[in-house]
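Only one chain is given next, in structure tokens, and it is the form predicted alone.
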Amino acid sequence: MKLRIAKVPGDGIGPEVVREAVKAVNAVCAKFGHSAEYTLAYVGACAIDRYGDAYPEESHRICMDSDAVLFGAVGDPKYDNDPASKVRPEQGLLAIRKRLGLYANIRPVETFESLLYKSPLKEELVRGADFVCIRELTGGMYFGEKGRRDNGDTAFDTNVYHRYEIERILKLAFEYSGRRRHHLTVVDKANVLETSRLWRQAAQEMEASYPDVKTDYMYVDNASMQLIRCPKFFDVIVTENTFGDILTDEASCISGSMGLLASASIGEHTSLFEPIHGSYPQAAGKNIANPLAAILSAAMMFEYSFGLMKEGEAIRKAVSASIEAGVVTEDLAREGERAYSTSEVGDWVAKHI
């Protein structure tokens, strides 16, 4: 199989990890005869410096064409510093996910047992933690009219959701949950928001269609809560863009490392596979940041774009067998164990795969 791939590095570290994917990628066509072609786009910062706009025309197209999205960060301290600037890396982000009508996002949390230590919880909390979030990602407050107001003393972000936006996320999730363990935990703050009463009609009307799959209601505040106090509890969660974006980074932790979670963005046109790490400026350039978050990432892009089921295990295993050999970067090495580079352990897991 052809497999066009639209390569987006992005800024920060985004360029590093990027490019350890690419070579699992590679290592995975060879062994299984596939082909890849990559088209090169810019989005984030990079973009705003080349061309003055954080998503670019060029950019667009050439997702557009490709049969899926390599994505690696946004994101950039001199515009993160300067709350008046009119473009931000960021807005390059938002506009793919919107452009390309990505409207839901999966992000698998998974514990390793060889780093259950790595993580702040007890490893009696986290071991056999296996959960997805499924975030809303192009609706509410993000894509909601804003603004300034009163000679810019006061500032508005308006919160909208239409029922289709949420019954298509609804269906995904209900799906998924009957893959896994029938098991889908709704997220929302009913008590409070109106928007989030619609998500719990909208969700409570189609519950009769999924006999299988045991649905429960949780507000957000004690589902950031129930998160770190028995992960185990949770199969699927399914949550609007706003609270999903904070509690999927919230849930990061439970694996020891942002650097071992890997994300699909998933929609109307070409699906995007990313990290969650986002672009850490600090080890931009160092070649130290983790990138099996990347590597997963091009793992989940072989299942959900090609239906490649086993080249996307062939990558997590050698990711697994990265980790159990230790050949991992810093953030994952033990204490007096070698820390290795980002690009040693990209050329580990392709050698092993």
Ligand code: IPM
The other form holds:
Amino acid sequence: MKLRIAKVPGDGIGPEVVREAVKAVNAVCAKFGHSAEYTLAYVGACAIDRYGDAYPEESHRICMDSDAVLFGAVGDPKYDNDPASKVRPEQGLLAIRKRLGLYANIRPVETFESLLYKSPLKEELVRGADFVCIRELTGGMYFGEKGRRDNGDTAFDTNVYHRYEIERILKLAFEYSGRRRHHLTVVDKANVLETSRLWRQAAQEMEASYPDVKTDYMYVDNASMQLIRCPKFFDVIVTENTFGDILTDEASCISGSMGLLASASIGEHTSLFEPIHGSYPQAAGKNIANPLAAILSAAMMFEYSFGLMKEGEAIRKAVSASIEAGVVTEDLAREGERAYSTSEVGDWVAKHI
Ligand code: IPM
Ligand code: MN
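Alright, leaving the form predicted alone aside, put up the form predicted together with the ligand.
All chains and molecules follow, beginning with the one already shown.
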């Protein structure tokens, strides 16, 4: 198969981890007889520097014309402490999600036996935890009307959800649960928010069409507690954009390092694959960032965009092997053991594939 991939390294450690993900993709292609063709596109601070726009038209065209987007991270501290700044790197990420219609963000949380000790939670709570967060990605407060009034002294972000936006992601979540352990948790704040009441109403109406899925409902405050009290309770979680943003950062530390969490964003146009860790500017250019989340995102790309399951599995196996062999970056290295660089880990994984 010929894979046309838009390569979007972005900012911070993005270019370093995407480089390693590309090595893994090329190794898989060599092994299984595929060919990958990459087109570079700029999104984020690097795009602002070049085009004055965090998601330039040219980048959009490249993404639309590709079969999949392999994404690094966006963000640059030079914009973080300037609330007056008109352009921000994050706008690039929001724009690419919106314009590609990527309404579902799928973030799996798995644990690795040899890393259990790295988790801030007790090993017995974490061992065997295995769940997926499905976050709505193009609606809610992120995209509702926002602004200032009263000379700037009043600010608002509107949380809006239309029924079709809720139903399409719930459908995806019900179906996903049906392929896993048949347990769906709908997370909302229906005791307070009208948008959440519409979410819950829609989910309750759809439940009957998925009799093999056990559906339960949980308020987001309680869910944030249950995630660390008993992560094994969960199989599939579905929730709105803002809640999903917060809960997935919380969930990402369960497994021991945020540097392991991959994600797929899917919807109307080209799907996008991205590590959840962000641009980590302090580590940029140092060849120390953990590339495994980006490499695992490439595994999701094979599975979701191309339906190539064996290829995805080959990457996952190599990643697990690198962890078992202790070929890991400093965030995962055991005390007293040597930490490998970003590119050494990537080379090892590619060779193992
Ligand atoms: C994420 C990030 C983004 C978000 C930021 C960078 C805009 O935190 O992907 O979770 O809030 O969605
Ligand atoms: Mn986030």
